[in-house]
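Here you get one chain, nothing else, as structure tokens; it is the form predicted on its own.
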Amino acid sequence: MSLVFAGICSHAPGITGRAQMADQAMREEFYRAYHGMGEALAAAQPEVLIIVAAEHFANFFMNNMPAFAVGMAGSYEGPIEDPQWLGIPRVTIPGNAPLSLRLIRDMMQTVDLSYAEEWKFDHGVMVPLSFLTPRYDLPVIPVNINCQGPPLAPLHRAWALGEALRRAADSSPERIALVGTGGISHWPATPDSGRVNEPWDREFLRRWQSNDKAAMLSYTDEGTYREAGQGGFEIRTLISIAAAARGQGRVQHYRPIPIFAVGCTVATMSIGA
């Protein structure tokens, strides 16, 4: 089979550890369109969701940093931070360790690849999963995008990770989905925490939308941590997901909600050929 779903989200912890604090109007509207975004990707009918997040030291350090690291347990157990903290309970998420090895396997021949048979999902990945996989049944294989601790891989390389996934999923008979999620603007952990740059949030949206490659890849690290925050680095997990989809984007959600700490976004892609 191919991929049969794709798209993006945001992740930050506010999203459901701050929930009450968010205007209701919306929050409630940035949850209908991430709820739409699950009924999508339930629609397509995938076996498997490949999530690809930026790991917030969870289980990544400086002393062992990988650029790409991808999971092959046969199951993950999140959220690694204090359930109470992000507003979801601790679960246990099923994996696919045969089919992600063969996935490893495949991607390794253009693209240079860390693997873990252990795994705690931090909310980089827990807080899409409750709006996505509420009941946390369907299988999900992690990818890791160091976008935390420099020096980071340049986004040509996020780029051609894309490019490894769709292949991968090409060779495999499966029903893969792929889901991205970062930023886009945000501040976190920082004095700024709160701030959000919309118009370049709207901006990269538009040359994702467009799949523009040349514009995607044009930014550097230097202009993104001035006008993005540290934040903005997660944008490699956005753009490698364009580049396995292939196809356009549609936004179906994207406003500021400053106590959430980012411009929340939803948005999804066609699958090009």
The other form holds:
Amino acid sequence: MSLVFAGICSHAPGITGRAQMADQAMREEFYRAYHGMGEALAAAQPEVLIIVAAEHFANFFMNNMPAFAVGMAGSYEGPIEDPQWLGIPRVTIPGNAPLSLRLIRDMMQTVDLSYAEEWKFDHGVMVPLSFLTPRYDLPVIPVNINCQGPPLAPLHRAWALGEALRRAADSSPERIALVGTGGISHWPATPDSGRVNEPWDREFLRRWQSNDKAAMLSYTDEGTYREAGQGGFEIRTLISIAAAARGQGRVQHYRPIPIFAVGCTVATMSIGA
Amino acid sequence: MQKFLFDINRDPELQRQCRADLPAILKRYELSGEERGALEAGDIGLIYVLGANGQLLMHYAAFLGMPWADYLGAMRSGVTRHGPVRAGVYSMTTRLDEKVADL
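Form predicted on its own already given; the form predicted together with its partner chain follows:
What follows is the entire complex, opening with the chain shown before.
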């Protein structure tokens, strides 16, 4: 078997941590779309969820920063943040260490990876899981792309990571769901938190939906920083999903919600041949 | 300075020790006088201007009991008092009096 589901979604901590500060109608519309993605994921009957995230100095720091890392643990604890602050209780989430090992070995044929048997999930993984698998019972394998501490891997390497994920998934008997989480334009945790460049986001989503590799890889970090903020570096996670899925995307929800500090996105992609 | 923030954010025991005697804990870290003073004072605005990554700083602000709106305000206040952010990629791009998230 291979991929049975692919999608992308936002992970900003305000989505759960500052839920009550948002406009109720906007919040509920977004939550419905997010839960709907969880239902679609469940309907695909995956045995494991690979989640490509952009970590935020929770496990990896500037003393030893991997461009790409894959979890290889039997289980993962999260959130690493104060559960009350994030609005998500601390739980233990099952992993799948033997599958991690097989995926990593295959991916290493084309991408140099770090791997970790110890990994605590931050909001980048926990916010999506709280909507997609709220019982935290589906085994998860985390993949991290450094979008936090420059120098960052070039976008074409994020694409290569996605290709390697797909190749490794294709050689696995398990039914695998793949979700990428990240913001598009946003300026999180700065005084500009809440700023979103909606036209930039919509253009990125247009390129992502049509799986236009050349257009997605044409962004530069300098341009992204200027137009989409430091949070825009997280497009790497979304690009890797397009590379892996090889399909066409469909956006179920996009709307900036300033108190959540991001254009709140839920989208899925068909699995191409 | 960022190493201290990274450590305290992920270590409940270190958080407990810092509540008991922050200056003693800070002696373990290589800090400039300005960084040490900002941390001892809990001056989020100055820590921000000195270049702390926001993903580290927002959790430290929460550890200090600072609500979200106050955290955003403290960073703006820091830029007003000390000038633009001096390092890193978490600089401020809006006007000093702008309220981006309606806060």
